[in-house]
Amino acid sequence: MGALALQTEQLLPEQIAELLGLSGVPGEIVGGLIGAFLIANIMLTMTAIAGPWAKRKITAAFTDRIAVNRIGPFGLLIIIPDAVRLLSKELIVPEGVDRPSWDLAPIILPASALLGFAVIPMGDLGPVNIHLADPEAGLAIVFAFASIASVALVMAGYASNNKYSLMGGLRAVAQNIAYEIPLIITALSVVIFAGTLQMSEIVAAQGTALFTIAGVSIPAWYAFVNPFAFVLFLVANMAEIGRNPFDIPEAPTEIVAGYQTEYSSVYFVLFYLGEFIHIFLGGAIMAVVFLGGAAAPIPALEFIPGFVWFVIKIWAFFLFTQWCRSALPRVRIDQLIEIGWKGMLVLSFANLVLTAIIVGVII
């Protein structure tokens, strides 16, 4: 999808309201609710594939095993018995838990990630533009929603009345503070280039060609414009979603399962769900900020719908997280904090200053 088309197309709620013949406030409400339902179900379906099936198959490929292959084609239908097995287990409530916080934590975690997708432009699928809302401060909003996850982890750790869980919650706070600041500062370097916080405008700013080699145009994606910022953002993003080598808040070999030690049945499923939705949200933010959003990598491939390219990009990020899970050892908590405060923070500020100088003086 071209940059101009992205800016002029209707948002998904507006398209739904027009299709239903509604206008005004009722049309906005109905269109928004139906649009949110559709996007939430797309992400939940992708998560259902990623967790019980894709994670196992990818890990098995890295470790030279077979993984699930018995139920359905390629083992895909393992999703159904896995869901039944987990949801039918007894929900065990330990003694002494802070029940309201303990009950709310597994709901807040996936909800915070799903809320983030409200402002993510996912591109077109035929005549439909899959984008719920496009506020001027969209990038700030998506970071705000994503950061709510740390509140859920602290609630789970504190409310569980378990020292391992409490330790996991404290680790989550320390990790999120140490890496969320570099994450946002690195994203600000992109804001300086684009001149806006609006998600669609950030995507549109990457719609031109950076240079052409042998007739092939290299897009002006910020991953190519500023690869140093892209690597910084990737590392900070991995720490933010808590994937290896930064899975310190749950670290099974150290603190059992950290913040989720005392959770079972449907509550465990919600934590598991939230973890994978946050991976996809992290991939979606990277796609929008550094990889041109739903744009095709070369003009010759623009016949493929933008939504397909967007899904490919976030699945590529998911694949990268699983590669890290299989290949990289977990860092210690002291190493993690040192990398964040002494390394990532300094480098992100250096990148921000350098970007400001380049944009202000050279460009």
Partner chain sequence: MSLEEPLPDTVQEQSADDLEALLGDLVIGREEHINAPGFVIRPDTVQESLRRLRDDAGFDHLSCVTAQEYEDRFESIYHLKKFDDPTQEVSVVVPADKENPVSQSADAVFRTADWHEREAYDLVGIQYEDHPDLRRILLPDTWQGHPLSMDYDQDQPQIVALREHANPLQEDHRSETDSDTMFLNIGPHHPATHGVLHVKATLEGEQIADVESDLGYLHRCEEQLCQNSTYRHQIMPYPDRWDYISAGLLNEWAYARAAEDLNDIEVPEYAQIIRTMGAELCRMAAHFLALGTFALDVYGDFTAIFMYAIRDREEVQNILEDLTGQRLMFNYFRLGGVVWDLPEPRDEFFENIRDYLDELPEHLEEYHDLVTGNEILQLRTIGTGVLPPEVAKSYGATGPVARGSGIDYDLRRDDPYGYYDELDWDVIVEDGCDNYSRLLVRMQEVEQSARIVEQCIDLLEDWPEDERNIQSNVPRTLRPDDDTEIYRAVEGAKGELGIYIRADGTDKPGRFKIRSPCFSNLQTLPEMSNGEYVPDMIAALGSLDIVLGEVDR
Given for the second form:
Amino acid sequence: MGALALQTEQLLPEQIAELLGLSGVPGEIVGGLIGAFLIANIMLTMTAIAGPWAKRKITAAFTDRIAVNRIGPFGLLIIIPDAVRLLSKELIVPEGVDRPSWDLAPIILPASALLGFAVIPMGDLGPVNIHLADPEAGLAIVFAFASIASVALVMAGYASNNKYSLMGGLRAVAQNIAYEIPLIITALSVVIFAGTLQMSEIVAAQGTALFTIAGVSIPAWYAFVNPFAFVLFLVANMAEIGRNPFDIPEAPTEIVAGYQTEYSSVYFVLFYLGEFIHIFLGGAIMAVVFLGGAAAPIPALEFIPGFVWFVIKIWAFFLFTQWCRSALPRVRIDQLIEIGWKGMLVLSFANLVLTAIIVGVII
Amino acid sequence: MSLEEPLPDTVQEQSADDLEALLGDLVIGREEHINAPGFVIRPDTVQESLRRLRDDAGFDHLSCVTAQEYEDRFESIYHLKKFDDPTQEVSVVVPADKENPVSQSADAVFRTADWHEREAYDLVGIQYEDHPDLRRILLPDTWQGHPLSMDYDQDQPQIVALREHANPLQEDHRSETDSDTMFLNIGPHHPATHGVLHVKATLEGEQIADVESDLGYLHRCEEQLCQNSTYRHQIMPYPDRWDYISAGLLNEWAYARAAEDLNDIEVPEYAQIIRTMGAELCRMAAHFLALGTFALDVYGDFTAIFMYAIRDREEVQNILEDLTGQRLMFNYFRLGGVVWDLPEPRDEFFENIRDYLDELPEHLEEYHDLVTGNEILQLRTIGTGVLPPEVAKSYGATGPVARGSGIDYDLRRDDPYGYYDELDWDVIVEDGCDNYSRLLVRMQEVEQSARIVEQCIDLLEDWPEDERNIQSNVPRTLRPDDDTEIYRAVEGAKGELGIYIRADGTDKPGRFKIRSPCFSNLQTLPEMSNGEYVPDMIAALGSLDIVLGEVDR
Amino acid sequence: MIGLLKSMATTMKHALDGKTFTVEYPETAPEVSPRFRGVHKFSQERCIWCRQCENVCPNDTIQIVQDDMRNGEQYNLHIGQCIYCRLCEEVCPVDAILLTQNFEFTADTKNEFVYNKEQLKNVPWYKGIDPLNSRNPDRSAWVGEGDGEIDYQ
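What I would like now is the form predicted in complex with its partner chain, since the data block earlier showed the form predicted on its own; can you produce it?
What follows is the entire complex, opening with the chain shown before.
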């Protein structure tokens, strides 16, 4: 637990500033910028692996195929030709698009997701604690950032001057509103447990052992403490990031690709990127709030750096989204809204009240 | 679930004279088609005649409408059947004036006449009075002339000046006050239209107010191709290309059945068993694809189910490749039999099929786990795309679409051909009338097909070696007598696939008409999807399992 | 809910069993049936220029040019237009035209698919196998004797 306490003390920008010998406001600014740059790059790298390569490989495994295997080991180098291919395509700007917002939307989407990572504690890598900022309202901030994405989707859908896009945009809003509330309410139940909104504190609160069976101690991760909330959060999170069975804003077989129908080339890449970063952000929130952040599942594995655990948890979530994609049909928009407002919302409030009672009475 | 009801005894059988008496003075002449009496009626009494036949004699299935032009007249033929007993057929022949071909529309009696008459108008040029919407259906609106009419000028340029015809791409000038609805083109290039189908949808929010299918993108003049080919050899490769989704042998059988009955050709029993086996293998392949694409439409991306279905279909295709030499365009049937005996070594071939059939139940179980047992899929498909049985009958829906609506109609049993009546199998009927029922029907039909194939290979294995006669002797040139007419149908993968042939005394058909099951089934789309959500329309379209090659021909 | 879990379990089972059905095509050429119908092979030595193949061809893919003495001069076949129905092989009385199992052919333009008799002669066997032998046993089954009127010219 000593390591954890240390983590919470010194954040990445401070460490960088110290390393550069800067202090005060310039140190904060320079350290913050460099730290943000590093973390953004880590995320972009992960997206680059996930998008052109991992997603293909995972889908292929589920569908009994081989997928990319020609370039590099396991076809890993397909990333490079794919990047070249995507970026070198013609950027087609359809007639009648609403230029400022049409151009802004592809930037807002990945940016909002990247911003969310600012407050995520990603564990330590050697002596470095990868955590950009730790405001007291961390959890609220990350949800705030993540939900900017729906603005981007609406902008894209509306500005594209395409009926499919418009429908995709409208669906995105309806879906986000319906699932944001259960998502946050469910997260609140964790806040009740932890007694704080600060990310590092939420992680620290999960650091104790819940109970020990035959020498194996189960950590007090909120996924184990309150599995019901975990499942609720998982479902709401899938809807929030728009993955199957909730990929309604895209729905290729119904509305072609929804808000991204008219986008091509770099703009499309940005959308694609944004989606993947969004999945990773969803995974990061899951990890922090329910899976003990960057902690190892059992003490025996603590020699592996926390950051590695963190990445593993994010990728596990990514894998889960792909798993669902292989097996679950898409629900219809009205069913989705119904599930959101009539099911999820009620359940999440029930969960909140129950948690409050349990926490108030027992603890 | 699956039950084979014995044919109700109440289906009364009328002789041709009874029917003539029923129609009374509406009949102005008699014609004799092979296997169906034909009554000639005046062009302004079509509705009256058909209504009497439907209501009083029970001919509730307007299978096909054939239009053709003779030297002295135009003619529409309404091929009527009974859903309860399709062996009872009657043809209502409606001659129309050569100069001014006007004929009453049957749309008020049978909804299916809508599209069939549009097609007749489009290709032959008969004007149907009282038709709700007599426009071209297969050819573009700007097309000049009617290609199957006698005075059609092949060399006429089809580029039409704007002043001669409205521009199909004209601006939309619908009134502003009507702005609650949105017009949306779904297709012709859309991930879920299974080819080049263009669905013009009017939306109210996300709900479908109206859909209209725009066909003809894949129109290849298949009927005319067949009219220019010889009976004996040249027509047979083409049926493979109607429903090209691996239902080739079933299509070939449609032509083979019509042409064999027309020319009085006997098919050896051994060849019939091979045909039955091949056809059922094709049906399995076609249904697997239908399952895969339906899953694709409902699930979204190219998901596991599609791939698993393709994998199973691939196995069937391997077997078919061994048998016929090709994976899709088989050209395996010949008039009077099949072209090849089973491949040598026969044991290996039987073993391949047996291995496959042994694995099949396990795979089907997997589909049930993946698809039918999935709650979200049930949520999506149960109670959506509802097609009540009466509506289905009126639209002439057949095949799994009809059987999913509780109509116990399968030509393999009701109008037996091949070796089906010797084998033990069930007709699958589900009465949910929705997308889910149609899915279930297809999945269970795969099981039944497997049963048939299994019995066939048992028979083939024990067949004495010196009686393996795969083809009867058929003259090299077939010239059926002038003016013999026949309409024959088989149970294709999508439903009743009928062929009408009129011989004109040469070695090529005078008129060759294809009754495509997909064409009639697709007509039910508005009934299924109006008032539903866009995703349900897509699912309904997927559950119809159309192949545009067969719709447009 | 159980159905959903079952679905997910099924796909996961497939993901973990490591079986794939992808054929890595250029490296492993697929086995095709001896009856498989690919590009035609033509033998001028055997051909008796009876023009039956030209007549039977459903879409005029075969074009034969003869001189005044009815000696064959050209034999052209558009392998891009051909529908691979094998009727030409079927009617050929001397096995002069045969559909190989070779399905690998490419060209830059459509017109290059018009093969003349030399090109047709040089079409390679697929995997070096002449499928005629495995097809021959079947041939006698319907070209042979039988009752009724026989009219094979």
